[in-house]
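Heads up, the chain below is alone and in the form predicted alone; it's given as structure tokens.
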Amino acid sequence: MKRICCLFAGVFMVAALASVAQAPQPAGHWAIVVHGGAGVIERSKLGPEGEAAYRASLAKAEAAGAGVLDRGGSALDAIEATINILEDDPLFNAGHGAVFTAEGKNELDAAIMDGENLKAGAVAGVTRTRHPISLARAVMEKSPYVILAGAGADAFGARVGLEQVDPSFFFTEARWQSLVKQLQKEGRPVPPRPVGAPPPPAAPPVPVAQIDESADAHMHGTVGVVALDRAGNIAAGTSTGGLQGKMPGRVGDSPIIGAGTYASNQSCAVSATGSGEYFIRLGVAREICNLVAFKGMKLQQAADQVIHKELEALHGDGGVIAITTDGQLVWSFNTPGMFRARQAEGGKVEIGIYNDEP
């Protein structure tokens, strides 16, 4: 709690810089916003190489989604294509490169929602499906349910033809070493090295991002996308490995519809990243959309109200990306940084990391 409070003290002065909207877009134009997590992300810790790597990864993922939209694809298609790339990128806490539970396992969560009809699908505690976001979409489109969890979710994924992998597929040495350091620091037992993982290296790997392990609890690498297609429909999707060192079975806000993920053509689409328990208590994603729908707030104003006032009042940290059917593209976060990118049809790609960037 002390660390969070200290974090806020340094963030208040730059809050406005962490909340910059784009102007609405012409009717019939597509738009997309991507995030790769928020938290204690600082230039001094990330370093030039880490910064370049993250910017390149964000650009690659955003380009995939933008390409889908530019070819006339749906917002859902763009979201799935973008998050599939991020789930395979070890820089982010989703899919390959996800953080470990206290028992040394990867438990993955994801959700997707269609703003046109309020259909939604989510999964929690996935351990074998390569792309949890694709599994969440399958739950939405090929089952009568909204959320499936654990082995049952993976089994459903196998039945509908989604790629299944050995749990060791999600292992990365950098994430493992980060878990070991955290557990040792906290005086908790270190679990055995996962079965199927490669043998330990002679020397621990140097991660691309030089982020202090002391900040790991507030380095939320969840990934998410919100998109608007040419048909005028919006959608949202989120995928995550959760909190490092979490209790097995813990589920955060990402797969909870209305908390970490929400979309409605009548209001907005939101994907969140942060301290999930607080996002669940507030129903952050739906709260933002309610302010737009029922209070008549502009999207940026609504996002800032929830992130910088309501969330901070509970001492929660993190951020959101959001979009409306008229093409308002925003992000808002109360942390030193958030990996993010956005683009509207005909415009340039904007990529940001720190809270002093537009």
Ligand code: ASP
Given for the second form:
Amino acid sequence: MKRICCLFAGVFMVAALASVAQAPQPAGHWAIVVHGGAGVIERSKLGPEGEAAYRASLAKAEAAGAGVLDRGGSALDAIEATINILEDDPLFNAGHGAVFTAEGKNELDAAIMDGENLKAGAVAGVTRTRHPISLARAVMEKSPYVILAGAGADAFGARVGLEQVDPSFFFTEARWQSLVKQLQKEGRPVPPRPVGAPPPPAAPPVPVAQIDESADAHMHGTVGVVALDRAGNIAAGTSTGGLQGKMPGRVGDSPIIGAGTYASNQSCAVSATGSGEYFIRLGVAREICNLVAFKGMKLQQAADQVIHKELEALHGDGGVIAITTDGQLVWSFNTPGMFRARQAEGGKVEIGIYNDEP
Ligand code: ASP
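What would you give as the form predicted together with this ligand, now that the form predicted alone is on the page?
And the full complex, kicking off with our chain again.
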């Protein structure tokens, strides 16, 4: 009996630690929360070097966004600056380093939303625009639409002057090997090595982190940021390669406004990561904001309710980061880990990976 009680107490403590909220910020102060995906991230697999690499990457990206906010920049600018860095970082499943579809292509999704006016922009299945989050922002600011998909989205990116790259730009050996392993394991055909990819290495690459996505389909490396600027506006952005081995054309939750990305100054801003289909069906991001707006819940309570109750009831996995205009900064996830960082003006940067960290 005692043992069972201890077990429950332990489980409760871990759950509580995985979702500790920060004290709200005074008016006029900035704040930012960043995620780099959630999933079965274990100390034994990541190793000290992998862990250090992820923490350094999160710190660098977070510092860029914090710098923008500290100089009086907007939440949107901070989000774009932070995500641009993560999109270029091969450790994360966004931009360069994105996972492959079952046909060996990188199809990228992204969204951004401005909490001040509910303007939003999103892209799905883009293959040539280096920074999908910047393309999502261009859709929001320079087109009358909310979502653009595929070749039309890339063509729009080229028209508005965003950097276009050969699709092989997004290729990384580690992701490719991970796809091959997954497809072989599942008995699915392995597509030819992408055109333009560097020749295969003589020896298998040594991954920075031993995260084996083929062994674990529940590893997500999407990136997202929510931010509060000094003008009191909040915004959210998310960028991803989606799910490894996905069917070409599959669109996840990240570019679906209200599912993987949402922001309203009246409630909250949210960026999600996880098995997108569940997040779409639950409208996770909007659901959390609705609990804040209409049920008067604290942000942490609302996020925990959706992630630990509603998502779990459907057996979905993943997590969210969220923020309010009064500076509640939270994360909530039901996976063993989520790459994450947060900072409020005048405070220290908190970086976490596992669910037993605050
Ligand atoms: N949510 C993303 C998707 O389903 C995947 C992820 O978070 O890693 O496309």
